[in-house]
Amino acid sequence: MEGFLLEYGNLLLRWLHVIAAIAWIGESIYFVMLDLSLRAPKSELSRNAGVAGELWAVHGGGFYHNQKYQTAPAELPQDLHWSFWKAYTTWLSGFALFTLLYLLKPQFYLVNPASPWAWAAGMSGGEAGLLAVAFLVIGYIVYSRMCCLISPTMQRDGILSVAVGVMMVVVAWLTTQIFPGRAAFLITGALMATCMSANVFFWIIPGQRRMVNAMKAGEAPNPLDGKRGKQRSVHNTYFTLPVVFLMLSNHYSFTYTNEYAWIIMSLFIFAGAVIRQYFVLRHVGKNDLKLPVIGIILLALIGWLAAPSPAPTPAPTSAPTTNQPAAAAGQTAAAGTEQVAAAGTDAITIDQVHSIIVARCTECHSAKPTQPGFPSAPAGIMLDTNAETLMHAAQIKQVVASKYMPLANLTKMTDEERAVIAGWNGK
């Protein structure tokens, strides 16, 4: 019942974290078109009421006219609409879920015993489970520290843009060197929606009230509140598809699992920003049809590194192979990985590389899995019949080639194990 209802939570959490996902970049979006779609009043009226431009549209049948005050209005309303909440409510329910996915097993999903740097791969659940949120705090912490310094009153914003990329570059690898490939990606992308959050707590609505209140008190606004809303909400905008992209990422194991996991999540970031530039330039009337080339050329170097290599051949042995428990399941495996590496890849069978996934991965992945803290197999993934595997079977060699599974090699798959599901033909 336990596991079922941690279950039910991640459901209901993914489930809210997505809608209000959702609502908080469609209204974000909406406002970045909003703003730059904006053109000079024509009506004198509304240029003597300080007006500084105005929209009109029509959508759903009817026709509305947004207008934009640089100055304060004659008067503000006691019902002005602003926008939080979403922004609040996505970070904590993401955070929330990587607490129940990831920091409550800390020692499946974020120790990493392929680290090439010792201390990380000797790294506690715990201190893994510490270090991962410690790179959302100091990560934020030297986000905003670059915008105050190298753009204190938002003139030099250019130069913030190429900073911000390369300290982006910087998280991949970080990540990718300490964390598996999975959580290497997912702390990076929640560490952009923690600054892009944090940009609305601490920078976007202070700013806003401050404005609000000297305009109730009949006082001049300070410019640089609004100046230094509309960076911060520029960066958002740029942050939300490279975002996105990292949440969906633990779908495609290519990405994070591939030795150049952390270039390919660097590419993912420009193109996703270099996208999103592009339709930031149509909503002031450009087309520059160069943007979307940049970002399928990425998309498409993408591509290539992340290809699978060819399978190695399985190295001819006659000993025993070693490190296998003592289960039945286990020696089925060794006795076939022995006759199989003696025979060469043309003898991989289905039965042979299905005694290796059941010794090796069904605690986990199967309709009823035996290893403690998993109530479903991870990813709704079932490998206990040869149809199952088949089934998976690209998927299967390619986390296993990469060593990323199992998580934290937690059964003791041999290496002579991945060769063999290497070598293995998917058929």
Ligand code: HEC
The other form holds:
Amino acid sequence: MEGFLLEYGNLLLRWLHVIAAIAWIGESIYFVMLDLSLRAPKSELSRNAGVAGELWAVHGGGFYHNQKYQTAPAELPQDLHWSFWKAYTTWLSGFALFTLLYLLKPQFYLVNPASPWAWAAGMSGGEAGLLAVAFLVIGYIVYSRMCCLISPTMQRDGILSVAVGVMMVVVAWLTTQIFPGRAAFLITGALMATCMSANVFFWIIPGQRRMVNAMKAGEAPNPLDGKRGKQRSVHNTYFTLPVVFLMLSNHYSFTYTNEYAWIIMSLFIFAGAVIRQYFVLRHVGKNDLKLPVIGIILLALIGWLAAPSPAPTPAPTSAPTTNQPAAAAGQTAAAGTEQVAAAGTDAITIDQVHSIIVARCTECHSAKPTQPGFPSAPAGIMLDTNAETLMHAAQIKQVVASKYMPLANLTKMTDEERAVIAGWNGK
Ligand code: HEC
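Structure of the form predicted in complex with this ligand, please, following the form predicted on its own?
Next comes the full complex, and the chain you just saw is listed first.
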């Protein structure tokens, strides 16, 4: 029951998270479009009132007339609309989801026994959880210090953008060394998303409040507040597409179980930023086709890096003659493992494959999983029968070859068994 409640909580949180993110990012994309599409006001009246630009739009059967003031209107209305709850809701629901999915089961999802660094491979679940949270907190502090030190008066924003890009590559590399690939992509995405929300919380909104307060007191607002808010909001603009990719990457294990995972992640971040830049420029009437071409080249490069290598060599003839690993895992794959040993390089049958699956996978991937903490088949993949195994053949071969499965190699799959799956033709 507890497992089910966690699962249902997960669904509800994810629903909220996606809706809040759509609302926030949608609003952000809308305001970038609005700001860049403003044209000089047509009427004398507007110009005299201090209007710097306006946009006429038709939407949902109504006509809209947006006006942006040079600094501020002569008088601010009491019911000024502020945008921040969407950003906060997105972060809070995202962090709650991260807690439910990762921090409650860090030993499965955050510890990477295959890490090249022994200290990381040997971390306890609790340590890995703390480190993941530290990535978000320290990552934001480093990013924010960089903004303040490199371009305090927004005079070196170009250099700052390069520095932020380099920082994201370093984070991509570090996370893929320390955490399992899936978590590495999520933590990098969560760090970028944390920077975005923290930009709203610590910089954009407080700056706007100071400006509003100054205006209400009849004083001139500090222009640095406006410029700083703009600097952070520009970063948010270029973070959006990469963050959405990193959040979705969890469904595509070929991205993060790849040996080039950190390069793939970095290329996606740049591809997202470049594609966003194309749309930003379009709003000001520039159709710079170089940008989408660069984006497409980056995406093609990713496809090339992520593509599975040609069929691996068939199962070695020296397949295991004992069935100790299976016995160690408390499974009953003895018969199957022996069959594999006998079969050698002959065509590998579905029965041989399925006996390995039963030994190593169905603890989780079953209509009734026996592994504690897994109330239902993960990713909806059930491998109880030959037919189900056949149905998922391609995916099974991919996740076994990349060692993404069994998760954290909890069921102690051997390299020989992996070789059998690799040599299987999927039929
Ligand atoms: C300890 C539990 C556990 C074991 C054992 C396990 N898996 Fe998984 N598996 C999971 C979880 C959790 C997911 C979902 C992770 C995700 O969403 O990426 C998953 C996802 C998958 C997926 C979908 C991956 C994708 O691209 O979304 C496949 C295929 C898969 N497992 C196959 C296997 C095979 C084959 C084995 C045995 C060799 C195995 N699993 C063993 C827990 C397990």
